[in-house]
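Here we start with a single chain on its own, the form predicted alone, put down as structure tokens.
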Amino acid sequence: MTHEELKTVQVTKSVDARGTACPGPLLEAKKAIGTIKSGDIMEVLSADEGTKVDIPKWCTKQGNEYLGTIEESGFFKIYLKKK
């Protein structure tokens, strides 16, 4: 997806890690997972650089699809979405 993309996408579930160090934001997000359903978008914020290889890795691991990051101010918005 495109940054632009990103910016609107509708997330179902957003998980806030930006006070956890790794792997505290991947942790949260394997947790997060389980609760929603197959084709919803999760979003993880994260103030953790290594979030940003850790999660699409564990998406294709998983078998779950990474949309993309975006980088704000101090943090990161990591969208997946559950296959």
Contents of the next structure:
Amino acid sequence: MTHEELKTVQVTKSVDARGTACPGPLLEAKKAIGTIKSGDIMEVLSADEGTKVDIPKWCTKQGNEYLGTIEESGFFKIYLKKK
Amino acid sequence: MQEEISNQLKQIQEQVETLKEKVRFLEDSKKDQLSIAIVSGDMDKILAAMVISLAAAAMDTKVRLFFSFWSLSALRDNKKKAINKDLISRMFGLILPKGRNKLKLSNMNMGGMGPMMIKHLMKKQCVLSLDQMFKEAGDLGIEITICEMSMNLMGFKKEEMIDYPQLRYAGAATFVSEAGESSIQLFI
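Counterpart to the form predicted alone, namely the form predicted together with the partner chain:
What follows is the entire complex, opening with the chain shown before.
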């Protein structure tokens, strides 16, 4: 997805994991993904640089679709769609 | 003629059975499972083991940790006390760290200054503490196995080990057989 598409995407669940470093955001994402339905879109906010690389890997493993990342000042917004 | 065919069929059946057996073995040896033998009792190494385990568990990989020798210090509960220990066991118990919050660093320990600084930095940079990591590990179903032989060798007793939901006691053969099924095996 392009940045413009990501900005307008309908997010079902937003997980703010900025208060935790690796592997915290992954754990938060795992907990949250169970609360949404298949096809729903979730965003993970993280201040941890590693998470930006880790979440796509996590998506591949879990079968979820990684949509893209938007860089904000001091943190990242990572988007994914539940399988 | 018919006897020959039935003989051949029998042979083929036997071969299929052998193949099935082999396939089952191959499948079992590639389980989505992480086995770690943790021997070190240094704070940094226990931290590394826990971070890797939590990341794996977050990816729905089954995690099995096998604690032995020095790492057992990390599983001691500082509020619990074991009685009826012999002299050497008591000595070991006094010298070795009592619990995960008393562990030393493998480098830059500086008489306890190092761990204090690391804990301060971890807090500042929002890294989960060892207490939080063990709590998460328990919630995620990470299994901890204590090597009974080394626990006895170090003079520790079951009564002084932490309360943990998936805690069990076993021997080396358990680790070997379970690690054989894991697609990832580590030694820390």
